[in-house]
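We begin with a single chain expressed as structure tokens, specifically the form predicted on its own.
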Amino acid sequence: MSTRWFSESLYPDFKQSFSISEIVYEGRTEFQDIIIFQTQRFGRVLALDGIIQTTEVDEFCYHEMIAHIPLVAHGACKKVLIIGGGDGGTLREVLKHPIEKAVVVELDKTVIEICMRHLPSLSGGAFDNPKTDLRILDGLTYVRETHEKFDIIIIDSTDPIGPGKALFSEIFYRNCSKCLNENGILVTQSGVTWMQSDVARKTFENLNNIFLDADFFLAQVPTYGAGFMTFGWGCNNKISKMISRNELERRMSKLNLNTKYYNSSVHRGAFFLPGYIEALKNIR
């Protein structure tokens, strides 16, 4: 009997394939195609429009880093805005902190519902937490029109194609910056830099036009093949990024985060970039 494979369609000249044990769910939402399938190595895998979003086994590498880097760096976060993040993994990690409120703005309600049903470990009940305020609407519209202010904004979007494309524009980041409190921090996924260097370069350029401190930090996510996962960072001070090891340890000892990837050494090291990624910050 032949084995069925799922091949990701993100790049025209490179693909990775997953051996499918079982199709758990397959269909189309109002906005995008969705499939969840079982694999032997990565557990259940979520793909949207043919692009891998996350897996049960290695999702913590991504979600811990996109959440804990900015929240620990800030040190006194009360309100968080998550744009995207329909699988719930980022929200789950954010709620490990003593925040007052997490607003999640997600365009596609069906993704949330399907992930809660078929990938429940990702959200871990986070959407039912009383601190969660879920808004089903367009993130661009929300940040343009809202009067709410946040300490942290996390843009946990899909890749810059389809519904996620507009979430990489300078006007979107500028509208996000208006929603930040003083010393607020914005972070955004900016792709696997070895394969998506143009995305990372443009992300940095946009953030650099808006924030006093624009940078990248890194994570290694096994599912995202061919390089480091890069996150964009924007803040209007450089103090948040320059926390001493002792202060990091002090903050983390209070939090008891119970993480598998993130720790104080990884926090500090995430901002030390390989030369080929550092070079993307050279704006002409």
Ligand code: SAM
Contents of the next structure:
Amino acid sequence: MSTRWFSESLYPDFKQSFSISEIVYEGRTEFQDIIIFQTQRFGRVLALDGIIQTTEVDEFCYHEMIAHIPLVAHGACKKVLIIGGGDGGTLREVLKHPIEKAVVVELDKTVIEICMRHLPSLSGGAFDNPKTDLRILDGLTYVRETHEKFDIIIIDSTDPIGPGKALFSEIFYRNCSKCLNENGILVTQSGVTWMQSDVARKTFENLNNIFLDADFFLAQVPTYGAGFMTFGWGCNNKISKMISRNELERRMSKLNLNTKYYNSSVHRGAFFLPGYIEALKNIR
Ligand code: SAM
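What does the same protein look like in the form predicted together with the ligand, given that the last one was the form predicted on its own?
Every chain and every other molecule in the complex is listed next, the one we just looked at coming first.
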């Protein structure tokens, strides 16, 4: 019997492919194509519009980093806004912290429903947590119109293609910054820098136009081929990023997080960038 393969369609000149053991779900939502398939190496895999979003086996690398870096750096976060993140992995990690409320603004309710059904370990019950306030809405509209304020905003969006495109614009980040409390932090996925340097460069430029401290931090996510996953960082103070080792250890021991990727050494190291990524911050 011939093997069926899923080939990601993110780049015109580079493909990563997964051998499919079984198609678990395939369809079209109001906004995007969705497929969940079973693989041997990565468990179940979610793709939207042909682009890998997450897998059961390596999702922790991305979700732990996009959540714990800003939450631990802030140190006293009470309210979190997640934009996108329909698989629930970021929300699950955010709820490991003693916060009061997490608002999730996701465009596509079908992604949430299908992920809860077929990838239940991703959200792990997080959408039923009483601290979760789910709004089915475009993130662009939400930050333009809301009067709510947050300590942390996490933009866990699809790539800048289709409905996710607006979530990479300067006006969107500017409206996000108006929703942040003093010492608030915004983080956003800004692509796999080796392959999407233009996305990372533009994200940095936009954040740098708005925040006193704009930067990147990194994670290695095996199924985001090929290279480091880069996250944009925006904050109106320069100290949140530079907490001392002792203070970091103090916060970590109080939190007692159960993590597989994130730890205090990774936290500090994530802001040390290879030269080719550091160079993307040189704005002409
Ligand atoms: N970790 C993933 C990655 O980097 O590829 C992102 C995963 S999560 C599934 C992305 C979510 O962003 C999707 O569920 C999608 O529906 C949502 N999304 C895309 N555009 C959006 C928008 N304008 N407002 C709110 N959510 C949006």
